[in-house]
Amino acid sequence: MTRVIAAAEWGGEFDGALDPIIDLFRFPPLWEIELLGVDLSINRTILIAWVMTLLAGLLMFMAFRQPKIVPGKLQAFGETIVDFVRQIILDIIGPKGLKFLPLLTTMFIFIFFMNVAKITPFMMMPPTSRMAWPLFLALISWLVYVGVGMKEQGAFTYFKDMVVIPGVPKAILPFLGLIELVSNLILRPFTLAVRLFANMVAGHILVVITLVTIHVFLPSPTGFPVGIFGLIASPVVFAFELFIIGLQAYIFVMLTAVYIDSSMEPAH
């Protein structure tokens, strides 16, 4: 498909070799930046990120910086969200967990927005499509139910927990125990991040494709059924991509309830 998108382009030729996938995914530095030997040069995905926590910062402070009795418009949205949230926590957690509101929200929003620079007009890229970020609040997320359940349970009785599983053999224990650990401190932040990062790669290459197939296939008299195909279907392809943008964030503050909640009690 891409060889055949790049010979239309191409005016029907094409004996080059075809650009690397992940060149949609990599941008120069706009601004070069160098302290103490570390690059801190902003690219277009950090600019962009800079951009969409500006707009969800601006907006929930529009929402409710002056709170009223009856809520207007954009007040009722802000709220749509924090209940959104708040009853996640409810579900999972309980009111006891209603002091991770705060912090879960902020998770919601950040994430979304992060999300929708996928289908944002003169961005169409989301940062959570870099594992950096991903990574980020994933770690964020085990620093949160980690620190949890030393709080709650005491650092000691909460690693013990972990690894001493009752009722199981002492022959299979040690290596259960293992198990256990690596679950619980590596593998729940990892696929914690590689679910929102996967879901994003996959998006923004469906994305793309859909638009690139428009825009070389319409202008051409052979390729136009093909260009309309891509204009009809573009919709979807949005509609689907803007699901998919809500649904990771959600998956990803449900899980982060999850651990919280699994670390506030024993294991076992």
Contents of the next structure:
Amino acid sequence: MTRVIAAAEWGGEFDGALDPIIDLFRFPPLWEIELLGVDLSINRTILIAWVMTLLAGLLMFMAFRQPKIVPGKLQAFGETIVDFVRQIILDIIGPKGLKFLPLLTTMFIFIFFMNVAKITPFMMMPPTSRMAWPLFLALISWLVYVGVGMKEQGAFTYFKDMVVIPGVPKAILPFLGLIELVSNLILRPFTLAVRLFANMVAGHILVVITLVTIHVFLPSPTGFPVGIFGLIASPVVFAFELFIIGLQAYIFVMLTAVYIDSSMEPAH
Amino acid sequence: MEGTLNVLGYGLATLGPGIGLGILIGKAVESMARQPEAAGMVRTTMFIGIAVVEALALLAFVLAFAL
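What's the form predicted together with its partner chain like, now that we've got the form predicted on its own?
Zooming out: every chain and molecule, the one shown earlier first.
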């Protein structure tokens, strides 16, 4: 961030300002902590994550602290979110998937709040644009759907059906089995993580470029039309980012539900 | 001229998923217009399809920076 703003204030020398681009995502540690040789330093990303988690927890706690039959405003808001996730589960898994409602609702709210830090003033940085967060969320999803598959179908049947797919001609079985195995165990969690990560990275870069454009061009005597264009474009960019934020949280939860559904049913 | 070919590669890699998304969403809209009562089911399936097609472009986006 600092290099971009510095380049902006020197009069828009963009040569090398956005290069390396990882400078937009990597922050220096505020407090150096090292425990048993593991670097546990606190930086801006983790502070944002803490604040957003606290905010999400507080909001949900306030919403469901004293549930009433006739919900107040906050409770109605909370119930809308839970009902939204419940509808996803009913559409994809069916009534027997309702035991995953707490997990998927938590996932949805967590991802949404982590992403929304991207367009929150004074934060402007989604923690999910560091690979650790989406990867960990995808790991939870992976553990859940593999665990469900092993519990519902038995460990042996689950893995056997993944490689030796029933009802497939013998000739193409080796290829299809391999593809299925790799796709189920490696590609699924990887694409789940990369989808969230790449969307957040792209969105963060877009927001930074929009804001830096305003910062550079609006005060300059010759380039101010570009600055005015940026000023008009920035609400559009922010609205688009809000849409992406919601969509990514929705898609993550929906794909987790699809994967859970596919490991609940025996292969057919 | 400076830079890497990665950027060009990313641009090329978006072509396939772009065409795919166009066909996919177009077909979904078509079927929703033909049968509005099935809109919910079509929309869910459409999003699953989008997620699968989009993965290619996203992999390219990440690899453009990583490689």
